[in-house]
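Here we start with a single chain on its own, the form predicted alone, put down as structure tokens.
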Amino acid sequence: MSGAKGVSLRNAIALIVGLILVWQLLFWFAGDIAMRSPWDTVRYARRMMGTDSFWIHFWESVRAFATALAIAVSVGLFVGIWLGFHRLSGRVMEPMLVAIYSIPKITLYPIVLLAFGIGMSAKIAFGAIHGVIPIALFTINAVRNVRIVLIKTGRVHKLTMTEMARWVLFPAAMPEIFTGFRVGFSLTLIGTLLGEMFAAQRGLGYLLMTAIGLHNVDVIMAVTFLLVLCAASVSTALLAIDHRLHRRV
């Protein structure tokens, strides 16, 4: 087991070193008009994190993302468990969810703006739209794969729908549900940042879009680096938990 962890650690270090080398090569090729070197980006990011304005944008993004993720998870789990448990409803509604999921979400942005206006609510709505359907679809399949003997046992004990979901369906389907949460996490983050780029006056997405408009390469590279670093760290942790849950099955 320790040997496998050592191999995983070496692979992770090799991947990080490789990405830094590719980044440096791209910088040498493109020049400082289009990019900054890894060292310059890290140094500017540290300087930027020492300002109050950065943290105002950062916490604005965190609040919007956390709210959007909570909505996406709550609605996605409710819809997924309902459609997974009621087979007829699932057969009718699942194709509709897949069809909606295939629509480029950016085309829905004008509707979101008309419904929620410019500000926090639009960012939250756009983030939740990105994450709710994948979570629902993963949950539907997870509930369908629950062993029928567990469901029959719950019915024998005359469990209500809420009790069935809490004590039978949710624990048994947890590994696949968590996979949906992991995917929904990434998509909700993307949706929230996109919402900030086009319909906000605060947030990291707004900061990035403003820097693009001003061609401020330092800010563009620093904000992008920090976003990738945060997202990659959380996604790696979620992936490790996901693998552990699936190994227990």
Contents of the next structure:
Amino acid sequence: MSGAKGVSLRNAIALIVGLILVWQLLFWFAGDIAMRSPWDTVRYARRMMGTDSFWIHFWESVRAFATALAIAVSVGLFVGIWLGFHRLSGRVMEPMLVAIYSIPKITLYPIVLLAFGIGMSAKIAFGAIHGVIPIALFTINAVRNVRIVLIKTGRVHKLTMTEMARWVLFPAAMPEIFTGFRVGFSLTLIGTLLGEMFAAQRGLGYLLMTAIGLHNVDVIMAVTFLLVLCAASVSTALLAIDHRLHRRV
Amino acid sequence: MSRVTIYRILVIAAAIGILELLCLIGTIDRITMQAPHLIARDLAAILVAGKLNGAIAKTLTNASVAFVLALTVGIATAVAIHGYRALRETLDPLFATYYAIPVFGFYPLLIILLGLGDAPQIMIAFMLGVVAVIVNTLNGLDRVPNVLKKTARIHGMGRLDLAFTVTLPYAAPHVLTGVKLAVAYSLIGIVGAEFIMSRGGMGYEISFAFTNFDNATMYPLIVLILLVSITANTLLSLWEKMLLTRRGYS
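So the form predicted alone is up there; where is the form predicted in complex with its partner chain?
After this comes the whole thing, all chains and molecules, with the earlier chain placed first.
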């Protein structure tokens, strides 16, 4: 076990060093007008994190993202368990969900904006739209693959639909559902940020968008860096949990 | 027609019907959305008049270029790195977290590097799509049975021959999953970039129409993009199904 851990640690370090190297090389190639060096970006990011206004944007984004994720997870789980359990509905609806999953949802932003107005609700809606479908799709497949003997045992015990979902389907399908959650997490984050870029007056996406408008390279680099850092560390943690859940079954 | 297909058509018809009704009785007001039949009429009018053909052609051409680039570079990269275990293990966390990275954040950087033409948009779309192709191709290549590779070795095939005649055809269904994602991502990349900053294209026209409350242009264009991506996706799914059926899965 410790050998495997050593290898993955070595790989992680190699990856990070490699990325920083590519970044630095790109900086030498592109120059000061286009980007900042890794060192300057970290320094500016630290300075930015010392200001109050950054944290206002940050918490605004976190609030929007958390709400969007909660909506995406609850709707996705509900739809997924229903369509996975009820075969006919599943067969009717699944191809449509796949089709919706494949559409470039970014084109829907004007509609979301018209329906919700600029502000919190629009970015929450945008985030939730991005995250809900993958969670539903993964849950459908997970529930479908639950061993039939478990479901039959549940029926013998005369479980109601809610009890069946809570005590049989959900625990049995947990590892796959978690994979869906992991994918949904990333997409909800992207969705919320995109929503903020186009339809908000606060939040990190808005900060990025105004910086793009003003060509403020320091802010662009620092915000992108912090976003990537947050996203990468959370999704690495989720990936580790995902692997552990899959190994246990 | 099977029962499932009939239900499917009924669900779609009901959804459009409800939307139509809500628009007609005014629950959804005209500034928010036009009734579906009006969108269809406007779309036909736009296509016939051809005043937006330039924008449509620009977006679809750029998306195709990005798609082809993502496909070739993605498959080539996957074939190249497939054999190197240490390299793959190092890159795996990057692939797994890649889609949590807001790629659009790099758009201004690309504009400065590549100029305010089509290149930065194509680059964004390419960056979005390429990793999906790599990941799915690797996934497919991992499943090639050893016996096929051994047979190829007996025939003295080189690496390229092996890839083109044995492993890639075997991995085709998985590669197709990546291809489907690449279609979606190339459209997302191009249209998104056009929203943020550009001088033309469907994304630009949509956001221009949006700021001018020109729903008669905005909705048809949105529907057109959705139609293009759904059609491409459906065709690829049919192809995928055909491949799988031929191999005895169903």
